[in-house]
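The chain below stands alone, shown as C-alpha cells; this is the form predicted on its own.
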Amino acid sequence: MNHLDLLTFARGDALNWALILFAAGVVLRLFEIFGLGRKADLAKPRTNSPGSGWRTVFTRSLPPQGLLNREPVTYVGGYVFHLGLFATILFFAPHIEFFDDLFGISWPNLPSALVDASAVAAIVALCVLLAHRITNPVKRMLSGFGDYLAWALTLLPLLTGYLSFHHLLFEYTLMLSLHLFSVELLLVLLPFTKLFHTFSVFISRWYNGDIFGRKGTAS
C-alpha cells in the first residue's frame, strides 16, 4: 500500500470505524454511570443547596486555596496543556473544516501561527507533567499503566499533527496518515481509559456538588 492509499484508508474506512466505536463506547460508559442509579435522599435539603451542583462544576476547575503554590507544576502545566489542546482541536482551520463536513457546523479559526504555538505549548506541558510524575515519589507510586497510556494517547495526535503541519520526519502524506491513525486510536480507546474523564468530569463534579449542597457542606 503506497502512501496515498494509506491516507485514503485513514480518511475513509478507518475514520468511520473509529467514530462508530468511539460513539458506542461513550454511550456504553454513560449508560453504566447513569445505570448505577442514585438512592432517594429523603432528608430535607438545606436552604443553600439549589445550584450547588453547577457551582461545583466551576469551582472545581480552579485550584484550591494554597495548592497552586504547593503544586505549581501540576496546576500550571495542566492549564497550559488543556488550553493548548482546546485551541489546537477547535480553532485550527483544517479541523474546523473536518467538523463542518461531519456535523455541518463551522466557526471562525485562529491564525495558524497561534494554533501552532498552542500545540507546542501543549506538547511541552505534557512532557513537563510526565517528568514531574516520574520524579515525584508519591505520584510515581500512584501512577499505573493507565496513566502512562492516557499520556501517550494524548501526546501522539499533537506530536504527529505538529510534524505533519511542518513537513517534518516523514513524507507529508505518510505523516498525515500517521496523525489520523493516532487520532483514531485515541477515539477508539478514550471511552475505556482514564481519558473518559473528558465526559465524566463534569458529571461527577455536579453530582458531588449537589449531594454536599443538600447536606449544607462544601464539596
Contents of the next structure:
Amino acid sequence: MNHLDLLTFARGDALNWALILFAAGVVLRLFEIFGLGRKADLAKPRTNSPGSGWRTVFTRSLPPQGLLNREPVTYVGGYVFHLGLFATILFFAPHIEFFDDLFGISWPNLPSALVDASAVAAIVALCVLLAHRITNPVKRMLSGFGDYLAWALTLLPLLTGYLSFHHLLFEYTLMLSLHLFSVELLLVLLPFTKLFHTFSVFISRWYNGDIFGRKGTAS
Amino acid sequence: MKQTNSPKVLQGTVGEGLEQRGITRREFLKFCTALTAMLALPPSMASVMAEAIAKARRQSVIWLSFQECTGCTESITRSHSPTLETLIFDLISLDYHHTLQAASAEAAELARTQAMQENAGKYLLVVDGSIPMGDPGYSTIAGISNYDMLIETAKGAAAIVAVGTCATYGGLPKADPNPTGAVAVSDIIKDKPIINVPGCPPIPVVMTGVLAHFLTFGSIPELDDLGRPKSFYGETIHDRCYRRPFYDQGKFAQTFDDEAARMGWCLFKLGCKGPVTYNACATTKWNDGTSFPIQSGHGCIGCSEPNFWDAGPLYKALSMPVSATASMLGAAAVAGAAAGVAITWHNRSTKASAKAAHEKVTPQELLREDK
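Since the structure above is the form predicted on its own, I would like to see how the form predicted in complex with the partner chain looks, so please show that one next.
Let's see the whole complex now, leading with the same chain.
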C-alpha cells in the first residue's frame, strides 16, 4: 500500500468507521447517563434558587476568587489549550471544508498563520499541563491511566496536524494520513474516556449547580 | 557508457545528427544546461553531458504500447515543433513503436525482433500502458499477448522506462473494479532496472531528461521509492505552485473561475490534489512552458500518483471525507440510541434486583454483632 492509498483509506473506510463508532458511542453514553437517573430529592430545598443550575454552567468557566493566584498553571494552561484547540479545529480552512462536506454548513476561516499559532499554543499548553500534572504531588496522586490516555489522544492530532502542515518528519501524504488516523483514534475513544466531558461538561455543571442550589449553596 | 555497435540499426552519432539538422553547438549546450538543472546536477555537468550525448551512438529504443490511450505518445511527439527535445527524440533509434512506425504486420514485428537480436542487452525498452492479467485476449499485438511480449522483450533490455501512469502503476485500466486485471510493468518484471515516468500523460521533458541521463552516464537516474527520478518527482506540485502563498494565507477560490481564482488564489477547496502529487508540472509546465492545469484554473487531479483514480472524488478537497455522510452519522446515532436503551434497561434491572435483594438491618441486629 503506497502513501496515497493509505490516505484514501484514512479519508474513506477508516473515517467512516470512526465516525460511526463516535456517533453511536456518544448517543449510547448519553442514554446511559440520563437513563441511570437520580433518586427524587424529597427534602425541602434549603434555598429557593431557580436557575442555579444554568448559572453554574457559565460561572464555572471563570475561576473562583483567589484560585487563579493559587493555581495559575492549571487555569491559564487550561484556557490557552482549549481556546487554541477550538480555533485550530473550527477555523482552519481545510477543517471547515470537512464540516461543510459532512453537514453542509460553513463559516469564514482564519488566516492559516493564526491557526498555526493557535495549534502551537495548544501543544505548548498541553506539555506544560502534563509537566505540572507530573510534578504537582496532588495532581499526580489524582491522575490515573485514563488521564494520561486522554492527554495523548488529544496531543496526537494537534502534533500530527502541525507536522503535516509544515511538511516535517515524514513525507506529506503519509503525515496527513497519520493525522487523520490520530483524529479517528480520538473519535473512537472519546465517548469511552474522560474526553467525554466534551459532551457531559455542561450537563454535570447544571446538575451540580442545581443540587447545590437545593442544598443552600446557590451560585 | 553503454554504446551500441550495430551498424544496421544505429547510424552515426547524435552529434552528427544534430549537425546535419543545423543545430548549433551553442543551442545544444543551452539545452544540456537546462537538462542538467532539471536533473539536479551541478552546472559543470552541462558540458560533460553535451560531450557524452554528442558522441553517443543513437540509442536503440523499443517502445511497447499495451492497455493505453496513446496519450503518452501524443504528449511526447506532439509537443510544439520543432524543439530540441523532439529532435533529440528523433535522434535516438526508435526501432519499434506501433503507432509511429510506417511498417505494419509482419514487417513491424520483424523490426522488433531484429532490434532485439542486434542490440541484445543494450536496447532501452519503453513501455506505455498496463498489462492485463485477467485474460490475455483483452489486449494483444500481432496475436501476442501483452504479457508474453513484455517478458520476451524485457529479457534483452539494458533498462526499462515505464511511461505514463498505466505502465508505472496500472493507471485507469486498474481503476476499481479493474475489469482486465491490469498491472504495472514493475509488477511483472523484477530483474531489470525500471524507471517510472508516471503522469497522464507524463511531461515530455521528463522523458528526454531520463534518456539524456542514460546516454550521458550509461545508468539510470536516482529514483524514489516509487521508482520515479527524484530530480523530476522530488517535490509536490503544491510545494512549487505559484498559488501556494495564498494557501499559506488561507485564501481560496470558492468556485471555478471566480474572481479569487483569477487573482491566483489557491484551488484547494475545488479539489486540487497538488499537496499529495509529486511531479514537475509546476516548474517545467506544458506546451513549451506555457501553462499547467492549475495555472489554467483547474486543480491538479494527481495523475502521476498510483491509484489516483480511486483516491476519492476529483472535485472534493483533500480534507473532505471520501464517502462519509451526515445520514450515515444519523444512522449510527440511532444504533447508539438502541444500544443505549438496552444498556439502560440492563442497568435499571440490575438496580431493581439489588433493591429487591436488599435486607433491612435493624439497630438491634447491629448491636448483637457488636457484642
